[in-house]
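We begin with a single chain expressed as structure tokens, specifically the form predicted on its own.
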Amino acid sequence: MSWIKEGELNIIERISANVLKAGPMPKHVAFIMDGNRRFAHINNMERQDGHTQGFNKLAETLRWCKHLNIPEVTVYAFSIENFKRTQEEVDGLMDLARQKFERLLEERENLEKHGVCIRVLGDLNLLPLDLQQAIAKAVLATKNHNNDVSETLITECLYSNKSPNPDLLIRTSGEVRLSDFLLWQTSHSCLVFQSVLWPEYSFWNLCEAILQYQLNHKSIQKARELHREHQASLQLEADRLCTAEELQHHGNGKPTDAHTRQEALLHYITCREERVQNFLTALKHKRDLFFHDLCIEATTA
């Protein structure tokens, strides 16, 4: 199945979609895709066969957030805890992940009408080598198709640094935890648990998700705009406080006036933010290049 379902909502769903637009609508919707292998258990089916119900319900879902103007959409595919599964079963994630991501490769024309782009979050090398291949490729040929120590620098840093936080996470199967999956970008989202199974989920779930977010969207906004303003203060502090000990030392311990001292301030601060600028140019440089040396392994190989 394509990476972009094509196809228009019934009249029903485009009701209750422009309804839905009519309210606070999340820009960044995270997944936790569980229940796959127990929909395959019930239906009585090869766990492959599940895994694969849950690659075309992901598709389907990616169509159900393009109309509903949901720009941004991240997901769980795998873990690192997955890796303890049978061996079986991971050769069969990873050949899935192989047949998707070439597939995708395949309709670089229809995502580029699209405006997709495609960026994948982990450790890369945990993975086949071809499969990093195939990964490094479709990240490369989509990312131009759209758009001191801190917790802002922490944030750059983090695989994920190119996209907001998710304004909302949703969990399928009933689970209740987030299995490590990003902790530090949803420390201020909604998080919705739904019983569903993945493969079973619907349009509807979707809304009643979207529903629960609109509820709740003034006390997260309010709750993010607290954390905005207390890291601000926290980090002027911090510059306060470095600039005071440059002042002592090299004024040997001599007072300075308000004048001086808010002068080493702005200076201090401005100095910070060039290093820290460097330091995640250096970094893009470094990820950038990991994608452009598999794709050249590829290549000759």
Given for the second form:
Amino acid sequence: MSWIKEGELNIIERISANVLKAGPMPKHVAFIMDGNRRFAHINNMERQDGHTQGFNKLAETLRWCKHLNIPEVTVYAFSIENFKRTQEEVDGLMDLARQKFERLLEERENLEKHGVCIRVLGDLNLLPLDLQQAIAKAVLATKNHNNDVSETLITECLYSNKSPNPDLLIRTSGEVRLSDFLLWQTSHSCLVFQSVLWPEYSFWNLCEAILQYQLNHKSIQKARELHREHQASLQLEADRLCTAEELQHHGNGKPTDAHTRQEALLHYITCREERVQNFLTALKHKRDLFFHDLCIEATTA
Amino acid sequence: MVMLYGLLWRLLLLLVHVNRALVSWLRVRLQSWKSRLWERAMASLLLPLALAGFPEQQKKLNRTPGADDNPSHANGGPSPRLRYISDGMSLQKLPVHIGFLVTEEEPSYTDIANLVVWCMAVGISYISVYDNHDIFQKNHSRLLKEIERQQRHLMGGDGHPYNVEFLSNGSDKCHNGKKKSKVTIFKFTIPDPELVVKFGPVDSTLGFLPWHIRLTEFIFVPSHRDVSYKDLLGALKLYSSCQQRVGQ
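Right, the form predicted on its own is done, so what does the form predicted in complex with the partner chain look like?
Entire complex below, previous chain first.
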């Protein structure tokens, strides 16, 4: 099954989407796609079929997000804890992933047409090598597909410094936990827990979640602002402390005037920001190199 | 056309607010014993209509305001202390560390103090209280006094003090160091909270212990004002019945 489900919304869906879009819309939605196995059990299917249905639902959800102009989507597909499952199930999931990433490369032109850019986060070293290579190819192939109305798909979870924090986190199947997903990034997100199982997720469930986001929007914005201000003041305090210590160290016992202190503070802040930027650039370079190396390995193998 | 959708959106929001107000009004009415029979009949007829709306939130507790179910007010029978302890032991599992996240503006010290005392009595070792404006952090001595007062009021006798920790935004993150090369990391010896009860209408953790809530269950209670022991026990019962697969 394809990654991109073609098709427009029907008239009622389109009207509802337009009504929702009149309010504040989340720019980044995260999904914890829970409930595949329970769905399979209820419908007397194999677990693996439940996961396949889950993937189909993902493709459909991406289509809805595109119609709702949500530019970025993160999904929690597999975690380190999931390796504890039976070997059969883990192998099944790896096979599914392999299939889908290979399909992705086949659909490259279609992805380019829709502006889909894929990023994968997490410790990929834990995955089978051929899957790592398939992922690397997919990531590099879609790297430059970023345009203003682009979707980003992320299939493992860890910190990403390129994407903004999710505005809205949706967890299906009724569980009310975060299960280690983007803990840091969702501290000021709107959390919506829905009891529907993931393979049964509907356009209306998504609308319901977005509506809840809109109802909470103002209070969460306020809380975020407060948090940002608090962080900024903590940072300034820390900077001042460091500057004072440095002045003490390098000074010669003479008291410093306000002007000198201010200059030293600004200088310290500039240096700190430069260090942080260098670190982030080095990290990005390391990540890019990792994917390039995997691709080269794959082509020479 | 855009204006029309804008109007429709505002109308939709208004409908949801009205629906929510109606549902919480009906909940109070249905559970209040003082309500007259015809009022209850009307309410039960209207409730399905109101509840047909949305959003439906899992694990939302029905509040029981005014219900005088505090064990310490029971006439005769075992001492209140024993009653609390037996309630705690009757649950399949009890959290070692519970968190109360208050998203409402202007939290009430008395109600939080009550919750803390009940938690201690039931056998929970660590209780975290969090609000977005650091009100409890800034006024923790006041809260502590209130806890002592409520302890005397609810338990009657003496109570041994438990560890009440005050958390605020940023207290759990590592503070970037005094010197460029040194980073101070605070190590917490208390376990992660297994259960967080969120009070208030905001659907967010608002920065509460982000690194410690990876496996925490969330239970939602509409308001912490006039919260009763029964509400707390209900939340604990819900928690004890939930199953965690931890990836398996």
